[in-house]
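A single chain, nothing else alongside it, follows as structure tokens in the form predicted on its own.
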Amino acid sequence: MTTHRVKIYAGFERLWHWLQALFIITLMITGFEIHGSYTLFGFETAVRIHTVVAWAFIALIVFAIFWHITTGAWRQYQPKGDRSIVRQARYYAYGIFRGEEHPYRKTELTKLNPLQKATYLGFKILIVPIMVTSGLLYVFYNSWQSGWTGGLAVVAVIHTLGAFALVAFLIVHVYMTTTGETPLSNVEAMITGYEEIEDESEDASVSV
């Protein structure tokens, strides 16, 4: 097997990838404070960082949406509406413990495998609208909760419910990356943009 080096993640991406790790797991960590799990910076500060980094990964969302839609790239996620995403889940499953052969190959223009563009478009169009929709009717419950009894209420279990879907996405996100060519390549490449690609002229491609 021969591989060239190219690079697959712009800046722009990379950034955004690592704000939103960033943004998400702040958001996380203070979110399960405000709830009463734990005490870490206290419960006014707690809110406040919230507060501030929700703002700030609202506007990365934005930013990201402008930039995915200018450049083409919300086209990676794409379903190809094919059976290639059971065989994906199945080799994440056990097939990787059993030494088989990843049934996917990333090329250059298809850097998302089946599984991946099924839970990152999960991830885009369900869990960050639930988390975001919920979140700004958290601030602004004093405009719109008068004509509802315990509005506020719904809207705060809505919210829990999308941050345990947020947390089982991370554990889940966090295990993918340990399963390229070493437990640690992705994240190389997410860092420099560059990756190890094999020959397209080798017959090893698996359709998509």
Ligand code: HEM
Second form
Amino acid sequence: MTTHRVKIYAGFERLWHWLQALFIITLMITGFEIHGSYTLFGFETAVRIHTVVAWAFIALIVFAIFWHITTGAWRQYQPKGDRSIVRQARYYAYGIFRGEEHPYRKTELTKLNPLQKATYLGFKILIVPIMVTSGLLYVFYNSWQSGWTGGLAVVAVIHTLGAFALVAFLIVHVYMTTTGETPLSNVEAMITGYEEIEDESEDASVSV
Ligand code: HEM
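Can you give me the structure for the form predicted together with the ligand, which would complement the form predicted on its own we have just seen?
Below is the entire complex, every chain and molecule, led by the chain shown above.
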């Protein structure tokens, strides 16, 4: 088997990924302290950290949206509209445990498999907007709550449910990172930007 090194992640993409991970984990730790699940920093400090990191997270999202639009990188999340997602789900549920080949080949332009496209798209257009919107309603509740007294309770429930969905996403996401060529190859690629890819001509049966 011959391989070649391929650039998979741009510099901004890696910076954005790791900053986003840092921000979300900090928001998770401080958020569940605010929720009352445990005591770590103390309530007041947890709220302060949560609010500062939330604004940094929003700024990062603005940069990331700008980068995805201007570079055309948003196209990598576009679903293909065929049955490739079923093939990928079957591989993770069954084939991976029988040592089958990955049903999908990574290239410079198509680094996400169909299941990743669907989950990342859901993360970006559903979970993150829910957290940002409910979080901002929380931050500015003094300006709108007088008109609707039960409003803050609704916001709190939505924000907390979104936080649980994020925890679930994170657990599955971290597991998925171990399913590359080697358990650490995907993480290495997100650090260095490069990944060893099998040469195309050696296995024509593997389709993108
Ligand atoms: C930009 C995004 C976000 C903003 C603006 C935001 C803002 C806030 C605010 C203002 C509070 C209430 C603090 C207080 O009671 O004074 C809060 C609570 C909380 N946040 Fe966030 N947050 C954001 C993202 C996140 C994320 C990503 C998570 C976790 C994954 C999270 C988890 C929580 C939790 C669990 C609570 C406690 C909810 C409760 O018990 O009512 N937040 N957030």
